[in-house]
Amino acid sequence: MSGAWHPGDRVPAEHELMVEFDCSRMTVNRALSALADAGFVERRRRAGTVVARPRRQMAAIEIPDIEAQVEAAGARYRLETLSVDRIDGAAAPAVARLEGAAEVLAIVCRHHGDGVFALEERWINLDAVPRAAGVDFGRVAPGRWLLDYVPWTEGDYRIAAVAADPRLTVPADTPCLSFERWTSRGGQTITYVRQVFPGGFALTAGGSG
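Where the form is predicted on its own, what structure does this chain have on its own?
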């Protein structure tokens, strides 16, 4: 859950874990089975156990990978990062639910397809994801990086119709959709994001991931 092991990394063999933790093979097998049931690892016959890719959707709404959506629509994706600031956790907005975080990474960016596709404001809890501080978010979208490398267990959402944000560079009367998401692990908020889309964007409903 710390992200020290990346998706696809091999988990030590059962006999290695028995030695490391001084326990029985049955105990190791039960622990790995529980991790597999929770979706954190994949057990492959003959290949062993590997770290699973993070889940991309929860019970109701798929977490949008904006780059993939732009490309699926036949457009060329471009990320425009407006600001990346490392700030004191107390300076994060209350809505982000990052109370108690010592440091937070605050990112503002625009996603482009055929024109501006979305405006994104994101706060990442560096206590929960310290290696995010070393990522170049001028080159990789924060949402894409988090989906690929950071496991999570809970997600909350809020959707609202809003007026156009001037930073979207669209006419002031353009109807827009605000999509807010809080992603957590073990009760600790990993990231809060607010994405604003001009009219025409659709959210996808689905089952558990």
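Cool, the form predicted on its own is there; where's the form predicted together with the DNA?
No partners, no molecules, just the chain.
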């Protein structure tokens, strides 16, 4: 972190650090493995450990659900559900990647804080989450419900700037942030959501390189 070691520099071998720090090889290995996981060094058998050449920037972002975002901004949250429909999987838009699903729940809602905070269009795979059919999404936001009740293992995200959607009731020339997310578990898509935020929001993140 001080920058004293430069990318490509050789890090002493485990047995040398073991002597230098008077500890066992297991302890050295755990430390170096942690550095390797964090991307600070690269390790290869026989070749040894070298300071990593940062090739890309990595960051861990934390995505609070919308209700938490609104409340963090000091406003009171209100959900307005525009429609909830049970449709055939083939009727879902292709972008949702839900072609294989027999039944899909299609939800459109608005999140309000101090004004309209976000528009959300969501498709839930009822084959993967049958319980969702019995939930009153007029009262609980789909994102919150899924977060609480449906574990997931893979997520894909896409962030882009788009023009305002008329359903946001903001001036048509307001630049908006589009946040898309595909959530799946074991290769099966659980839900696809597209959220549109007027103006944007902050993603706090950390990282190193």
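Residue numbers count along the first chain shown, from 1. Here, rigid core means the biggest group of C-alpha atoms that superpose within 1.5 Å across both forms. What you are looking at is a predicted structure, and each value in this text was computed from that prediction instead of being measured.
Relative to the superposed rigid core, the position of the CA of residue 47 differs between these two forms by 2 Å or more.
In the core-superposed comparison between these two forms, the C-alpha atom of residue 163 has shifted by less than 2 angstroms. Relative to the superposed core, residue 193 shifts its CA atom by less than 2 Å between these two forms.
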